[in-house]
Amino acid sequence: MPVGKRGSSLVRSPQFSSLIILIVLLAVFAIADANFLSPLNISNMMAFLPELGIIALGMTLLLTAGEFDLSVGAVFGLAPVVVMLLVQNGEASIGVALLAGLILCVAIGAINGVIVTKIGISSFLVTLSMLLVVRGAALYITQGFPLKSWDQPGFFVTLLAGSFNIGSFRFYTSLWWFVGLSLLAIYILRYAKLGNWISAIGSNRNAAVARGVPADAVKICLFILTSVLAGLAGMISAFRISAASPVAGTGYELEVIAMVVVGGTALTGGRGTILGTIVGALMLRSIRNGIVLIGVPGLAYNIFVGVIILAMLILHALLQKNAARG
């Protein structure tokens, strides 16, 4: 593609209309109050990003095959969970209890995607189910009370939580499990074979099985990669507070969903961006922190994000038509 025709198809793209308004934010806020860019409070925002961005990257890639998952934040409560009763009961070592935990991930990501394909029955509705069931797990095995993790220095402390310096900076390994796992992902999306089926899939099923490609089995495997991740990511958060609770997570699918299509990726499948992704993980985190930051209340901010999705969708519908149009 031409140098020219390129720039101007980069312009045109949700992930840069995104990326724009992300930097206009962080304007914004950084006018409204000096302390936003401190090291301090960057060091704050950082720390939570990853856990969400994990989950975010799972979702792109399902939602690019055309479904969603919003049992995600329920499996990111229910997973540690798991993990400390089998530590804390002496039924596991540490490694062997975080092994039990992803396969329960695994369990429950399959569950979902065979009931999706084989049966039929639409995504939400699905996952929706799945979410009271396995939110519903985690408060029954709790009694609904938290559950001091697991803070004994070690190997896997510090591979899921622990923290480096950068500078005034302070940073958490899952920092780096979220870049790692964002070259992995734009790695299938863009160069993949893999990245190929799952775009096809959700631009037209039908088409993409008649040119031989496993739409169920790629699915189903995108629903237990979705659940893994929120596990994984649920591990890494109860790690780095050192607690358990049966209600983390609460929430977090509508979050994820929000920074994934604020990112441009499409909703109704077939359109898939990992960069729009991050991009969009970093938007609502800046937004829900810099609102604080600036005295608006905590409150509003589900206002917010409202406002920005609605707004995104709209600009990402006129980009299309205009592409369609050129």
Second form
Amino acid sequence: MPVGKRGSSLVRSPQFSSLIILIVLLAVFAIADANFLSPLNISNMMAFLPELGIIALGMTLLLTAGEFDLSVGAVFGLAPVVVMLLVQNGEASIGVALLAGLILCVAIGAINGVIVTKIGISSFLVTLSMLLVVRGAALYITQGFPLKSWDQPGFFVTLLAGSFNIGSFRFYTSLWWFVGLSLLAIYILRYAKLGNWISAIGSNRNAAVARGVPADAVKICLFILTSVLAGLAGMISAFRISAASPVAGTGYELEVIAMVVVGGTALTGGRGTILGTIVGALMLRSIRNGIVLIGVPGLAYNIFVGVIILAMLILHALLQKNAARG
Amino acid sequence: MVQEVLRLQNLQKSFGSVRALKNASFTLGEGEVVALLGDNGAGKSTLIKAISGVFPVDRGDIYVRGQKVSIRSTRDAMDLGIETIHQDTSLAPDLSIARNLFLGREPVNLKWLGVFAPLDLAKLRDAASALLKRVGISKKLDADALVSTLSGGERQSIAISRAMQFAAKVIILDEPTNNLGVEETHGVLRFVKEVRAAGHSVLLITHNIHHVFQVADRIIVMRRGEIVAEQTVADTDLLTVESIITGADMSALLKETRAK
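Having displayed the form predicted on its own, please output the structure of the form predicted in complex with its partner chain.
Whole complex next, starting from this chain.
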């Protein structure tokens, strides 16, 4: 009996309905255009997917704890810019520069987290301001010009943006980063003690605090994690295209939050699903890719993306209502 | 008298110029249910928060089983065996019953991994089921059910059983029957009696005097940050207590109290 029960709850779970829709979408695109499932196109999608997907993993944990971060797109832009400036000015070797970039991300996340938890300003306002500060910093230190990125082969380039072929598919090492980080995030949220705390904090912070859960420390760590993942994703992207632009990642914050909530994570906290986020990331990526292939005019992309996100959210809301009634 | 479990001596607490707690002293005995009554702003919640470690007192001492203790955090209070159940805020609705029961004290494997240690899910579920069975609510509830699917009374029962689970010496119930239906309220009150029968002491904070007379052994009344009366339930009645709370006719009652 428990198996059957759990089976039906899986079918009714938000990540499952997202998965069904993803499959339908993929089928529609595949039927509409044969190139959609070609090795080249799949390789292309898989190159872009991890860069937003990695940020979405951090955002899922943060949203589950009841907070979110609008500064991720700006951090995505600033981190590689700082790395490249340090290298180009001869102030650091590439390894040291990457480390410095990540430490900067730690600092940005820590400032977000401390202001949100200790001063008690909503994460919307704090991270919106941080978005402006970080983006402004990236523009100012580069004077608005993109930097030529590190294009000499080496350990770090291979580590972040190396590529390899499987048959006629070409994959980047970033896919491994995404897979590895996804597994880690699933483990933390579902099986680790920390995941229990994260869900409890987002579900009812006072209850968690009353049980001795260090809610503020957990939230600050999640802000740091999200920021670091955004910086890492920015570095991966910069290495892949061999350029660090101060405007890279503009608008990514909303795209990432869309991935997360489309996957079934509650914007209000308490309920998070990494599997759903992976489905959400795949969905948004394939929509962006698919509507180009089936010939939707370029300027109309966002209409489709917006409508599909809205449809997903309505579906989740209806499922939620049904579950509450049942 | 029964053995003393918790003793408060001259507790004082101010917030700026507001003296929320002027001078509170009382004793809680083993297996005793004491009701703390008072109007809004009487200092009940300040007193509770001081005992449960939400904030430290400015002055005064707290003794647990005769030992002077210092309570600086909710964790300290829990470690001393003082469990507080706040109205509506004790459980995380999106977590299962089992996960709620062990929140903050999760059984884990590979303990050296710290917060990254994996939950011992089998132990979690078994312990939760055993607990639900012990407190007599296993028939209806599955340890894996989400708390959001439970009724208000069931949630209170879960929160109280959690306090019992950790062998709490003192269980503080903050308005446990607020927002509950008649039947659920009776369920919770019955549960309070079971808690006492199991040897735990209960400090019950409520607005509802009728409930007090059903379960409490002793009544303490607070007004403006002070304890103004302390009586055993057998020695008083509803109207008397009501008039003490509102301060309608204090003099005669205070005399009576002091005479004891």
